[in-house]
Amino acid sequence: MSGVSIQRISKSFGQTRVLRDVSLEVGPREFLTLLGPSGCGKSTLLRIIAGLEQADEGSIALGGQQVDGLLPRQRDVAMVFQSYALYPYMTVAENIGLPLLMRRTRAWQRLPLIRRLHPVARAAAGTIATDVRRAAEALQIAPYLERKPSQLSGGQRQRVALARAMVRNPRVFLMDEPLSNLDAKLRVSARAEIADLHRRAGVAFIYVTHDQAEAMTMSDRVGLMMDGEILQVAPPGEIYDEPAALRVAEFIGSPKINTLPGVVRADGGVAVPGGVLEGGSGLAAGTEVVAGIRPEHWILGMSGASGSLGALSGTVRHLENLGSDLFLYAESQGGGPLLTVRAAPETVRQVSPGTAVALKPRPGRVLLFDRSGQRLRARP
């Protein structure tokens, strides 16, 4: 089994520094996601494991393997790129048996007429077909073998290049991402393929992507990473309910965490604009905090239950209706951005532009930043 080790990789492009002393551990089995803005250095971070680019400082080991020095060819690593990288001039089948014709024959082997006339390269051929049809049944792409790329949709190709990858047995996939150029309904049946194809191959995949609902439902963990560093490594839901900074709780969620600027009190609340949160933070009176609260971590009342709710007052500026949700958007009495709540359709159904409303946040559902966005932990 093949697990990850990253220690403190540091790139940089000119003047400009992408990654900054990045360290982490990918477990032999495990899905980790790096998750990130474009440009925050997740990509290249990747290409370092591949051994496509060279990183400045630090080492990479795979399977307890320091690689550094080794090829990309060397490194047994499976690559898929957001382009698919699928030649155009093969066809289906020789595009996913490429990997193993290069491993398991000889370049003279290669030749049409040898690969036909001689009995060990036939042979090759042989196992190669078979190792290729598994992994085309396995995705269902077994139709397609003798298509060639063009004649195929979106998401039959995107299915190739992980055939391809597949075939090879590696023991780690990257995935560059893979999914970027499909369409959205195309995306949900993609990210249940390649979830699936984790269980099955039994190694560690690291997922590069900046779409959080892939990293949320695909992945062991989530690297959260900005401007060359990673800010948070844990499981999706521990880095959506206990983010470690506001930069993460801000990444992740849709619609976005709200945040209010607040001072606590001497009995334990928070003082924000339009009204106080309610005590228990635990924090030194006086302490200037932002306060986080998830649209869905809301309680909605009307105008008249702010008192016996010792909630924030406000007022509806917009409604949203998606169906199975509604978001509203709320603007606090006492200023500042316009609050987002997640409700049920059905709650609401009073609610219209210029409602008054009442908003409390769900008992412990707070998360506390000092200003400079690092999470604070209430005292016991």
Given for the second form:
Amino acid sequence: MSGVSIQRISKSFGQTRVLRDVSLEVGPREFLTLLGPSGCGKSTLLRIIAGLEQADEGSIALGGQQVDGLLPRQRDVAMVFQSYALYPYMTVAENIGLPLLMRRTRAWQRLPLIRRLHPVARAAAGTIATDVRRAAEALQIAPYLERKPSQLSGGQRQRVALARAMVRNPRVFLMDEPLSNLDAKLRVSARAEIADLHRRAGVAFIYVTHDQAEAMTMSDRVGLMMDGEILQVAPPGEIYDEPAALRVAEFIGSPKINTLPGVVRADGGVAVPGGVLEGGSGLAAGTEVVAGIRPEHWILGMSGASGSLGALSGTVRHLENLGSDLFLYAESQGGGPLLTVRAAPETVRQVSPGTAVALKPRPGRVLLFDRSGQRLRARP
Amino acid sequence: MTATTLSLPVERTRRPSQSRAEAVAAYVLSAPAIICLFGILLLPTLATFVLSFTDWQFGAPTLRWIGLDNYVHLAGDRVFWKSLTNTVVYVAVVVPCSVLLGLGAALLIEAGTSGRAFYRAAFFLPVTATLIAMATVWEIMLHPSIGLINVLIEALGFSKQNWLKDPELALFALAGIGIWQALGLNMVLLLAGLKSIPRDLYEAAAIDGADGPWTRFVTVTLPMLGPALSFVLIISAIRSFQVFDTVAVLTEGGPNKATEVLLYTMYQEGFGFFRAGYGAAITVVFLVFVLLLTLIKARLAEKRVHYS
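Output the form predicted in complex with the partner chain next; the form predicted alone has already been displayed.
What follows is the whole complex; the chain from before opens it.
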């Protein structure tokens, strides 16, 4: 039985189509991240799953049950919002307990006096307090249960939002950029916490972000979205190494992948401005392609031997030493944008702006795309 | 009223003469504001307070200090007590009705999809209109024989009422006009309050299960509207304490003092009978009520209703 099954969802706001025929299957215990630039429709898709937005076409099943037309409450989902959406006038304990209160009591049992006197309401209050404390302890916010959200730091508020989501064991967790309001350091530790929460909860997580680091570090699979379409769904390593399209390759990876326009030669190599990328591409001679080479997939040579087959030559224009990595930005003799090359930090002793370098892609590491951006599976 | 000192993050390692020059400059620069504050707000209040201990007649060249005599007289004045009771009844009717109706109108407009601007403008119209002119229109509407209201009431099978001349009804007729007038402003203020509630909270509530109209209202709308609502309550209370123009135009306090209200009594004493000292004493009583409301508002603002 699948966790979440999304079938051919389309959605327009006025004239703008934000989702085009999106289908997606998420496993019952899977952590799936929807990654994409802002405005790609990923948040809208999440809100449609939650029931906060209605799809124009298509259908959604949660745990094997069709939920189209059901209210958010009836779908048994939990959602963590970018703003956390905590109720500012309630204490942390009341915030976390609200989903339980709404499910375990009736409206009249929540009226001021009855809440304290009616046996059912009082019993519910007891079990709610126990469950709230358990959730708060799991997220280390138990000491703050009686505080108001305004008295908490950003990281603590975020945990309250997580606690409110996990307290009632929903069948799917939906997270809409929950870390984007945290500072960089906190974000890294919160990533580990959310991954841990996922392991313990044992249900499907759908996580929306524009931050590829979050997507790559936490997910079982990443769904890359652009312009209302899912371009590729794959595990993080695969989406990085085997992107299905040039747009995927360009969005994932930092610094960005190098792209060179080229033409397949009779010997299978790819002629690009300033040189030839060696190897048998298996493509028909004359095919116009775009070659993509990630910064870490260059072999850096110091010879400066220009024109040697299978290599590009260029001149270093700019260096970025991050300590763990050194990035060279080299101007190719064939022109075009600067090529980004990742090198070992020790290389900094040998190169400086102006140094002539030779570049060769690692064997089997050139990604070829056709001119429309679709991946061509054979390699040079 | 309290004076607050602002400390600016200025370097404090200056020569004494220089810091004195700075202090002088500060006083010179704030002088216009201080003079205006005292001249326009504080001095007149103080003067009224002082006058209430004198027997000054409006326009008279001399006055005499008579201590608490005016207040003693007030305590035994049947008209004053009638006037105070009427004012409190008027406030007790107008405030809850105008706030609740304003809230209802704001919720309906906010929930609607079309014609929002029209409804907003229509409800706000009485706020912008001159009440004196509107009072004349109401006088015609409430006319015992040709008034629209009596015509409607008769069509519905009830007997005609002499709204402004019946001691039992006159105050409530005026309260009705007061509600009609206050409703629009309350609605606009509450609409602004509703707009400032983040949509996220409603969505979180929907997912948490608080999605019925009533549950959503008590879980999100009402608490988030707290600041706006307390402001609206206090403002409409103060404004209805100040009821004057409808009384002056429509009933002149009658029939038989049934619509005598504080400000109208004060106006009569001070400018009708020229007993300025006595009028000042009524004004002081009036001020105490308004001050009390302002204090409640300040206390509410400190507690509970603000969350930031």
